[in-house]
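Here you get one chain, nothing else, as structure tokens; it is the form predicted on its own.
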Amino acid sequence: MEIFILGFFALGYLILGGADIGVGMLLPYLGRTAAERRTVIAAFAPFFLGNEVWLVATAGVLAGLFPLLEGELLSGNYLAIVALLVGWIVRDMGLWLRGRMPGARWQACWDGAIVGGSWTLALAWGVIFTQILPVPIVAAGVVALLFAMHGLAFAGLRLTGELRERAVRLTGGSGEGRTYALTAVALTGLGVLAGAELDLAHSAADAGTLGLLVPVMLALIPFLVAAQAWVWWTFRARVTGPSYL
């Protein structure tokens, strides 16, 4: 059961968080003007904090249910983990600060933080996957491109008009819904393959800890899913203007 809990949170983050990371990576392509960039950011801004909860939950599950594995992953991927945290902080600073003051230079600075932070996040995940899976480091770039494609599909689902056309133009014209589903499956497969390479069965916490924490984690899952569904339902309409941040 503890393996299911870890997979649930980790895969949930890759699918949900991967979308806003991908949109941030392609912000200059999707938004050519300041107003367009605000609209593109509005497409994922209501979701990114909720998506990050899945990453925090994944880290909590690792620390509580797989303490040995947590130590191995942190020590074995120290530089990638640091890069991931730096990218995460820089990206979020850009999202919070770009609208706090007027001025083209101010907003361009924080737009750069969003883009740079998003690329750093995607590449850091790529490096982590290459450390777990038996693939060359160049595969980190492929993982980053997968995040970007997932973000394009998400942007196609959220935007309208020319902005939507730009998003779907690079995804092969197969439909943003189908592309989102395919990239979600690809990210899920990547996560499952990485999990299969880890010695999860022998790195779990002792039976007493599992008996205490597993029921708590299972009880939290319905609340997290319900909150996520509520956010998606509330912001289900396509974005037509710079309405957020």
Given for the second form:
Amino acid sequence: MEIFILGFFALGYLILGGADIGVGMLLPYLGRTAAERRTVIAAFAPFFLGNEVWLVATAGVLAGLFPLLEGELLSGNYLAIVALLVGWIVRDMGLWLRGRMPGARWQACWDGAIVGGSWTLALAWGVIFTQILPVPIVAAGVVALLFAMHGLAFAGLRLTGELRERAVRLTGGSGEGRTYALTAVALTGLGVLAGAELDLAHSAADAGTLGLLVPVMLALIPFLVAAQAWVWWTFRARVTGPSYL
Amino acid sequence: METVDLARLQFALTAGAHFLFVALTLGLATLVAVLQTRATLTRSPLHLRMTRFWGQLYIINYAMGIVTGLVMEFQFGMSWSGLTHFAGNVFGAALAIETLVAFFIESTFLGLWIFGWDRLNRWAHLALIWVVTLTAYASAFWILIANGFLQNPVGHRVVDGVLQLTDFGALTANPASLVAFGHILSGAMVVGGFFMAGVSAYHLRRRTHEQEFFRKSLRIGIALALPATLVTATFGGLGFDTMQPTKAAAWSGSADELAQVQADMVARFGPGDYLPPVELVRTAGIVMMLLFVIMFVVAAASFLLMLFRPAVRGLRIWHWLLTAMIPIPFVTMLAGWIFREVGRQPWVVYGLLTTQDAMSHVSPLEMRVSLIAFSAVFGLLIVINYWLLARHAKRGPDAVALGSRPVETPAPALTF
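What about the form predicted in complex with its partner chain, after the form predicted on its own?
Below is the entire complex, every chain and molecule, led by the chain shown above.
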């Protein structure tokens, strides 16, 4: 059961967070002008806070249910994790700060932070996956491209008009819904393969701790999903203009 | 410096930066929730504007708090895998509950609150800010359960060199946790109260046109800050009863007491230096108490002064003083944190695991790279945060973007 909980949050992050990372990576391609870029960001702005908490939750689940593995994974991939965190922070700073002041230079600077941070984040994930899975390091780039592709599909689902066409153009004619499903399956597969490589069964916490935490977490999951579903439902309409960020 | 010192420095910078942001977040969230409740109940446009203005400052600060917090969460596994290995069954459980019960909900609903302005029913929108505020408290609670365990380990036994959780009730009822929770939560209200009063006093002193807005805000800030200083002091006093012997000896500074505690510890744990850096612990404790006295006097005097409208309107020296007080609660918070955390050294889990043994096998080069990267980013974050807060606070409620549908203004043509 503890493996299911870890998988639930980790895969949830890859699918949900992966989409907004991908959009961030392709921000210069999707948004050609400052106004367009702001609309592209609005496509995921209401979601990204709720998306990134899946990774925080994954880290929390690791700490609670797999404390041994947490230490091994994080200290064993030290520099990749540092890059991941720095990319994450820089990207979030860009998202929060770009709209806080007027001025083309200020906004261009933080747009750069969003793009650079998103690429760093995606490549750091690529490196972490190549360190877990028996694949060569070039696969890190492929993982990053998968994030980008997932982001394109998500942008296609969220935007309208020319911005949507721009997003769909690169993913072939199969429709953005289908592309999104495919990239989501690919990310899930990647997560499952990596999970299978880890020695989950032998690094779980002590039975007493599991007996306490697992039921609590299972009981919480429906509430967490409901909270997020409320967000998705509220902002389900396609985006046509800028939002708060 | 040795790698373990670098790792400690890195954790201290992360936790310290996070603590600065969190203190203001907890205080402001509470104030914003109260303002929005008033606005929703009475449909008062003034209170709605107050909600948006203070809410905007709250969000600026919250965003910065989040990114420092997540670095902290990952650092346990990165630099302190000895701790997760040894105490993961207990310490990790509290962290896990924190992320799921509190943080997950807090962030999800905050996103809905920020972006859902004018899209949601106003009662639902009000409920959101309360959920966000209460889950922020819950977050602080669970983090202090984890921290209290490091200060005063309870509810566990050691099996094969690893801790096992035996009594969850004892873990959550740990006095070292509960007293700290009360102390820090009320301390956060002091931070929020003085922040609101100080920003309001700035506008009153500058005689900006938002007189009514900031008179009311100033009163709310002081009305929170005064009782909060008293509650903070009460919990702080209780905290002295739960202090570890070595910290108590460091605080007293008496050579005899220090020698006695050192001898006791050697008798229990074998040879070694078991005393925390005495000067640092004492200085931090004294700074905390002195600044508390200053805050209490200013808050009490301000409480009396604000009963007289002419003073609120025009006593500029008081306005100036209140604005100058804004940083004081932050410094007090940091001093108190140093007093608490450094006082427990050299233990990470008091009496059970030393900081040295808690370290991961990270190379000195790796540790230097991460220390430089995180310090640079945090330094930048702190500067930008306070600069933006000051800028938005100065510009007043007219410039607030929160809750209004933004319009993309065309970039001005460059003329050079």
